[in-house]
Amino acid sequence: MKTQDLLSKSAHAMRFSAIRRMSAVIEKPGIISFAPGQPSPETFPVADFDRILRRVVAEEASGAFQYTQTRGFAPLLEAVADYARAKGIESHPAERMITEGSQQGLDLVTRVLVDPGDVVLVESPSYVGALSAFRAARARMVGVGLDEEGLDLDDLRRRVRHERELGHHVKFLYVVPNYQNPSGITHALERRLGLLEAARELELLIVEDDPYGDVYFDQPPPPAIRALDKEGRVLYLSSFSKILAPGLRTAFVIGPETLLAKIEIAKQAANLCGSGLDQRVVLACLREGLIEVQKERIRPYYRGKCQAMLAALSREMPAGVTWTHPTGGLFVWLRLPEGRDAESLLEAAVAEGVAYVPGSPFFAADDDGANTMRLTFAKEDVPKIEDGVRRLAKVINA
């Protein structure tokens, strides 16, 4: 019996995460790594977690270690409503659900909305985890141009109309409007308003993923697209991972009631319910104001590292190399001159003691982004960031 013969068509379309596949190379001991797309453990409020966990275990063990509702722990859902309301996002109880990270939210949304061959529009570049979810559903992914101000709305209109002329079913547009992973780009307010107008014109659903919106350096980003939406065209996902810790797999979805009802059913099939323990810890962080304290801690922490990386890039990089200038989040997007291949340089970079993630996996089309790379400033301290940029510039120059 051949295992390949047993696999579904969806399984045949699945690909292992290009970033995780490279982890053995880019996370070697002694390497200065600009690769991992995760918060620094130095920001985790471990002492607070210890105190909260002890209290929850002592006072709420019967519920914390039991099954909970598929939608999530009811008091947390109410706290999430208040949390989102502070961002201008109103919701009814039937429009909210807790998920185990935004990645599960993306997977569930995709299961509910996408049939094989359906078109999902994505930014170019886009979050690789979302591309994996769409690919697993056998979606036809179509990239839309992205510049420093956000989505190219003319390109969006052209691509939607072109796909529909071909008879393809366009299901939704996926965007990360704040400090995007991988590019660090934030959509300007005018682009957000224009996107909503284009969505109305094209009868298009927007899936807005906002894991980084609170990780700004100085000024907050423009209002969430969902907060600006007056017609129910936006399904909003967010997470506490970048503020508290990724190990607390607690995120949420806010969207149209009819969609959330189906997403709830899909979640019952996926994992029945989330962790009552994790959800109680996050609830305590919200009630005690620890979330707001954490925001104030992490913003200057990441701002200093980002400034160090941008300054080092300006000093060290040769002419023809460009990069984004994020005002929040964890990432800088670097573009080599046309004709250069970031993936082919990786081996030499690792030999020089520095690592990054090549940009190609972040594009819907396999032949895009060869001359790009994602750098994160989250992991290393400032001296290593400066040294790592020097080493990377040496490889690029060579």
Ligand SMILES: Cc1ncc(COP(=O)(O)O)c(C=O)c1O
Given for the second form:
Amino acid sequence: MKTQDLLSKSAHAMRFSAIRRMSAVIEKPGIISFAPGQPSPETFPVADFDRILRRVVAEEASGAFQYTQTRGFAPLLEAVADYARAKGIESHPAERMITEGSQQGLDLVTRVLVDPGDVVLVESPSYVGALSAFRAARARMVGVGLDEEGLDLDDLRRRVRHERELGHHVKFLYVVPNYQNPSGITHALERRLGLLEAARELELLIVEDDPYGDVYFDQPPPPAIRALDKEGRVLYLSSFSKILAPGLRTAFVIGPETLLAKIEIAKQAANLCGSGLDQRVVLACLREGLIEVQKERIRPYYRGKCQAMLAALSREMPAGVTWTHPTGGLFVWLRLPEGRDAESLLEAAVAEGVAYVPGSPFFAADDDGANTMRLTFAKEDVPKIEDGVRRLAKVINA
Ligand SMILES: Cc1ncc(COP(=O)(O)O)c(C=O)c1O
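Please supply the coordinates for the form predicted together with the named molecule, as a counterpart to the form predicted on its own shown previously.
Starting with the chain above, the whole complex follows.
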């Protein structure tokens, strides 16, 4: 029996994440790494987790270690409703669900909406984990132009019409409007409103993924698209990974009731339920106000690192290299002059002691973004950020 012959079409469509494949190269000890797409462990409130976990184990063990509801631990769902309401997002109980990270939310949304060949519109560039979920469902991914103000709405209209003319079923548009991974771009308020107008015109569902909205440096971002939406055409996902810790695997989805009902069934098949233990920890963080304390802690932490990276880029980078100027989140997006290739430069960069993620895996089409790269300022301290940018500039100049 050749197990290779048994694989489903969907499994054939899956690709090992280009970023994970590269981690063998970029995770060398001693290297200055601008590569990982992770929050810094220095921000995890470990002492609070320790205290909360002891209390939960002592007082709530029978619930915490039991299966919990597929939709999530009921008191957490209530607390999430208040948390979202504070962002202007109203919801009925039937519109809410806890997921094991937003990644699971994205996967489940895709499962219930996408048949092979259906179109999913994505930003160019877009979050690579979402692209993996869409690819696994054998979606036809279509990139839409993105600039420093947000989505190119003319391009969106053009592409939707073109796909429909070809007879393709356009299922939804996926956007990360705040401090996007990988570009750091935030959609301006006018673009959000324009997007809703275009979505109304085009009869389009929007999947809004917002794990970074609270990781702003100075001013909060404009309201969530879901908060501006009057028509129920936005499915909103957010996560506690970047504020508390990704190891808690706790996130939430708020969206149209009919979709949530199907997503609940898909979740039963996927994992029955999330972790009642993790969900109780997140609940305690919400009830104790720890989450707000955390937000206040991480904002200056990442702001300082981002400023150091932007200043170093200004000092060190040769003419022709450009980059985004994020006002929150974890990432800066760098563009080399046309014709340069970030992937083939990586080996020299690693030899020079600095790593980054080449940009192509973040695009729907394989031939896009060869001259781009994602840099995170989350991992290294300021002296290393400055040193790393110096090394990177040297490699680019060579
Ligand atoms: C845009 C975006 N969405 C979703 C996720 C998944 O986060 P989690 O599954 O930890 O909630 C990430 C993680 O990096 C992300 O950057």
